[in-house]
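Starting off, we have a lone chain in the form predicted alone, written out as structure tokens.
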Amino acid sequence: MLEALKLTKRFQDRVALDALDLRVEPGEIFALLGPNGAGKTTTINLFLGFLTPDSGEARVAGTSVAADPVAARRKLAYIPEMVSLYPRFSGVENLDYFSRLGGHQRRRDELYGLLEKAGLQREAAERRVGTYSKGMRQKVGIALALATGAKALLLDEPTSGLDPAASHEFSRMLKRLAGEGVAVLMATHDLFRAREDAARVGILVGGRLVAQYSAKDVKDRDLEEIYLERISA
């Protein structure tokens, strides 16, 4: 569903991403770990078509992002560290607006149903987004992924700043989406959530994917120890 083929990006004389080869299958959660500046956000921006690769290719469900970024983006949903919504609109109004932008017009009762499925109850959905916590904003983002029928979900530090209960609830929603066949690529520093949620974990250092592990590989090992060994090497 998501595929990087020798994906490379440079900023002047610095290599931000170095010949990345990566696949995320339908229904799979892939956690991309790495220190600041490792290339995680660059990877996501290349899949979104916000950046143009110097070489290699990013594909979404077989569509080349560079060749047809609009078509590729229609198959994606993106949840950044802080979901940007219109603060004077309610949650349901934001969902309605962004769904229409994506070419998906839904009845109001359907919108409420999607928000409830994402964990946002009707009373909260009718409040202005300016009153929302980060976790509530993310629920609107998840509802938007459901509303647009996204085949892949890109996440950039989704659990940063969430309390343990909100982080746990968010991981449950991710697993539910994966269970419905959505491919999830999650760039994160959260080693605990990576170990608990991901089917596979990759470690990115200096723009290079230096290691990949399956959930089985890290089940009985200390992921923090593995991570620190890899980035120090």
The other form holds:
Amino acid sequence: MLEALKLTKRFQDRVALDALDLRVEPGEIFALLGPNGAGKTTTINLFLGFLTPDSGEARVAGTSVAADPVAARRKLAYIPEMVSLYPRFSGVENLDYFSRLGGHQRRRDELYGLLEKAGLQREAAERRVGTYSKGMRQKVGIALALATGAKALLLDEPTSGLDPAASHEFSRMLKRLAGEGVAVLMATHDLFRAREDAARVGILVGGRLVAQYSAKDVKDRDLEEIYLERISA
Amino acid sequence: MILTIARKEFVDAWRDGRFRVGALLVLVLLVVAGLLARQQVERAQAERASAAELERRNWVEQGNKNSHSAGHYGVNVFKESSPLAVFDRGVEPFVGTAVFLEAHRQNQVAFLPAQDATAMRRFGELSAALALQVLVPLLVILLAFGAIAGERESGTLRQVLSLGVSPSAIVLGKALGLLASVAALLAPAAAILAWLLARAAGPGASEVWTRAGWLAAAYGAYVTLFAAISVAVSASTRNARTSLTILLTFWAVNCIVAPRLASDVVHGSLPTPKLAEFETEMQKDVQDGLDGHDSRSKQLEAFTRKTLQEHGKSRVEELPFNFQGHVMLESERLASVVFDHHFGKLWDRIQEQDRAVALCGVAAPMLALRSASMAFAGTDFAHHRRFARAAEEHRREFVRLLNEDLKYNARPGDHRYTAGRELWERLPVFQFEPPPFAFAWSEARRSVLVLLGWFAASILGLVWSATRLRAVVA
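Next, give the form predicted in complex with its partner chain, keeping in mind that what was shown is the form predicted alone.
Once more the chain from above appears, this time first in line as the rest of the complex follows.
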């Protein structure tokens, strides 16, 4: 579903991503770990078509991002660290707008239903988002992924700054989406969430994917230990 | 997609308290300007009507006197305001509203409303046109500077682009939503101005509405080009602050610096004589003749010889008409040549200046719009010149009739001849037919062309900004 084929990106002389080969299958959650500047966000940006690769290719459900970024994005949902919403609109109005932009016009009661499914109650959904917490914004982001029927989900530090309860709830929703066949690529520093949620974990260092582990591998060993070992190698 | 974005922009703008306050201020200014202008125009029209009636009565009731002396008694004629002066008063406050018509002299139009005003008048006259030229672009900028740059900063642009929305849909939707917001703001003011205009239009209303239609098109193009430029700049800058700085600089250059600078540069390169110099020069040429060799006295001497020769007489008293009246007619003809030369040169120069300032619109669209606006409103100098020319033609006809009366009705050598009410009543009342729309178009077309150039360039700029739109500016 999500494929990176020898994906490479340089910023002037610095190699931000070095021949990344990666494949995230439908229904799979892949956690991409790595220190700051390792190339996690660059990977997300290349899948979104916000950056052009120097070589290699990113594909979303078979569509080359470089060849047709708009078509590739239509198959994606993207949840950044802080979901950005329009503060003078309510949660449901934001969802309605983004959903229309994603090519899905839905009735108001359907939108409320999606927000409730993402964990946002009607009363909160009717409030302007200027008052929303980060967790509530993430819920609108999840509801958007549901509304657009995305085949793949790109997450960039989604649980950073969330309290444990909100993080847990977010994790629950993520698994639910994966259970519906969505391929999830999650760039994160949150080792706990990576171990709890991901089917596979990859470690990026200096733009190179230096290791990949299955859920079973990281359950048997301490992920923090593996991570520290890999980034200091 | 474009309409979805436009609709969201429209709703977002009207939910923004800052826009609502700004919009309310602009709306109030536009309406107040329109109402004030209407009041001024109505008051001036009433004053002119009553003054014209009084003038006619004084003229008719002046009593018996020599018909040439009546020419010196003279009459005032008054200029009617264009119905569209309620929108754009143009040069009207600065060029005068009445001309004193008398024998031997072509007077300038006098009684400038600006002369009666306080020093504060120097800071400009509030008109709906000025508010649209200066304040509405400012409102557009304040609404648009963050349209895309702000979304880039807040992260919503990434969110929108991640949904597969094309950059061209984003910039066009933003521009369309912005224009819809401004149109909704201007709609009540436009309705009030249309109502004021309908009251003022009177006969010849279709001509007035044609002009009003062109005015609406010109201002529509101006506001659209400002919206397009604002969105294009917002799309091309890293953050909203940079976008605002660039747009406010453009606004200040266009609305404040360029009008003053263009006026100074054009007046410096195409100077007009001072009033006293102009009058002195003209009177000198009336006396000395235009070429300086064939003076007025010499020309009249030659004219006397030629007249006597034509009639085979040796003394003017033997001629079959009053020679004094005959000389007055010739004297007026000679003076008219001088007046046409001097006033023609002066007016041509003023129009050259106006056209040069309008062409400076290539650097600042407001200059082109201002020029087109005054031309369509019928309040530019070219329209004023038509009035001044018509008043002068009326003066010549009026003086000719008086001099002909002296020539044919006074006995030769009779210096005591007097005419009375019957003659005074025969003299026509001054009536000025404003020039047709084609005249306004011929005056406005260069400015319209410049404005269209800006319009096309701004749309191209908008499209170009879409091709370069990135979620992140490197």
